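This document starts with one chain, in the form predicted on its own, laid out as structure tokens.
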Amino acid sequence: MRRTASLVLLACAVFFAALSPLLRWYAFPRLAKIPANQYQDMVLVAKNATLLDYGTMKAKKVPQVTIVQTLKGDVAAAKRIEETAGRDVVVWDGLSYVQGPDGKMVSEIPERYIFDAHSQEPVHATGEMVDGDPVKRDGIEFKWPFLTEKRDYEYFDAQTRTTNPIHYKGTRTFRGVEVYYFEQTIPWTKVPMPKKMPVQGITPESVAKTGTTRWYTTVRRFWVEPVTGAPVYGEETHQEELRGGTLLGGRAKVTAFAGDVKMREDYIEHTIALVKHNRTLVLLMTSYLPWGFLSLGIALLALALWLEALGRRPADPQPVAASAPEPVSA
């Protein structure tokens, strides 16, 4: 019975021993991706922020500017590039929107995103595009991969269109979560101008034919969360400028805007509570289980080596009855 026992012991140990690694190597990147019908917003705000003012040409300062940016999953979209690609992809339909103190929209720039689901590398497909013109994205762009490294990763820039290192600048702690500080600085570019512009009748087109151009520069920085590799807290150095032409009415150039752009309160806790939600659920797969399976297994070991041993053990002699004494006769 024994022996019975420690071989069910054994093999369940095995089992538990196995599983450990199959379920971090094996099944974790399969099973760890982003879903595909994913729908985010966040809130930006830039205070006492420089903003031109498109009616006297004339930068000025205000007390707030607002950037909304989104992030929606187009399902359908997905599916269909997945037939070709032969992996699991993601599309997102972003749209960053910048408004004014009084609620008007100071531009208004759309994006399609498409990436595998699960390392977050961008997937080349038709559709991709920045404002309505065609890009091929080289680098990562709102996420990282899961299990962040520390290391530098490439990252995709919006508004240059081109891809640039962002810089592991070391290990922080963020409102009580262990965070990657990551850095990146796009030097002063010739960016285009936004296709949809805040002034009736004034398009990209008009504007070139005047000679003026846009220029950009930003340093960009993410708090970046190293189990999910999701950013807790971002702000960007923001500067743009008009430069040149006869708009500017002999100027050389005039800001078209100048903030410290950072995410709003409400949004950072909420960004918090979700990615540690989100952490949990990654530990699970690449740390708890794989680790209690490989415990447990090497606890079952012990236990039926035990039971083993017990039954190889040799049986204590048994003691021999006494006879009972002959009766004597007279």
Contents of the next structure:
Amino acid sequence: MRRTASLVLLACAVFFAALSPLLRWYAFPRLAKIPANQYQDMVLVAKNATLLDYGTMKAKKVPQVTIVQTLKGDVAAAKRIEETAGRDVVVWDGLSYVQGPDGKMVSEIPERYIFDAHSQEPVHATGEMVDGDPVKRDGIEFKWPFLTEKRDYEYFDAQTRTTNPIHYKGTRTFRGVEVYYFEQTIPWTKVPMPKKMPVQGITPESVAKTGTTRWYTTVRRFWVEPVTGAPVYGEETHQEELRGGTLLGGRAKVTAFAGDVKMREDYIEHTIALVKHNRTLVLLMTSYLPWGFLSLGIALLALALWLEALGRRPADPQPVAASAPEPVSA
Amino acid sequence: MRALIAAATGLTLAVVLVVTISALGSPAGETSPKPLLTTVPSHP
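Could you please show the structure of the form predicted together with the partner chain, as a counterpart to the form predicted on its own just displayed?
To see the whole picture, the full complex is given below, headed by that same chain.
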């Protein structure tokens, strides 16, 4: 009976001990992924920003500019691309909608970002674009990979349509969450006019005819929770200028937008709560369950060996029956 | 010999379980009906 029990315990011990590395290095890389149907929005604000008044073509101070960023996963497009790519793919349709203090649209830039659901590496397929222009991303955008490392990453900049390094600048604590801080500086670069301009009748083509060009620079900062790879906070020091051409009435340049763009407070709290929840799920697969199963396996193995040892111990000697003394003959 | 069989059984069950769960994955779901926003939401 003891022998059978120790064999069952041994099988269970091996089962749990084997589950530990299998879960961490086989199941986790396959199961941890961005869902194809993800939908999320984000609101960022730039207080006391400078904004171009297209009526007078002069820059003016405004109390607030709001940026609404939406990301929406296209499941059907992801399935189509997966058939040829041979891996799990996410297709994000994004919209950066910028609203002035009067509630009117300042700019509206759509984009399509296609990436590997597990590693967040860009996947190149028809439809990848920014504001209608086909692009080829070589770096991440919006989110870092699961188990983010303390190193520089390549990050795609939608305005310049280029990929540049985003530098790891250290580990910090942001509202009780340990985060990796990343920073990227995009130097002044000539960028395309948005396809949708804030004034009716003005198009990128009509602006191009005047010889006026659009320039942009930004310092982008992200506080990334390393287990999930999700930024818990982000901000940008963003500047745009129109330069040259007849549109500016002889001026060399005019500020189109300048401001410190930061996440709105309620979105910061919401993001932190979401990231903390997802962090627990990732840690369950990378740490809690593997270590728990390994400990359980070792305990069961010890129990199995103990039972086995008990089963092999020689039986206690039988008590010798006391025999009556035989008479001794003299 | 019996101990070896017991260990192999445990190992096989673990591999089968993990491979099955990994192969099943999670359902992709449907594309959200919510639009790309052109208004400022009042809360997340």
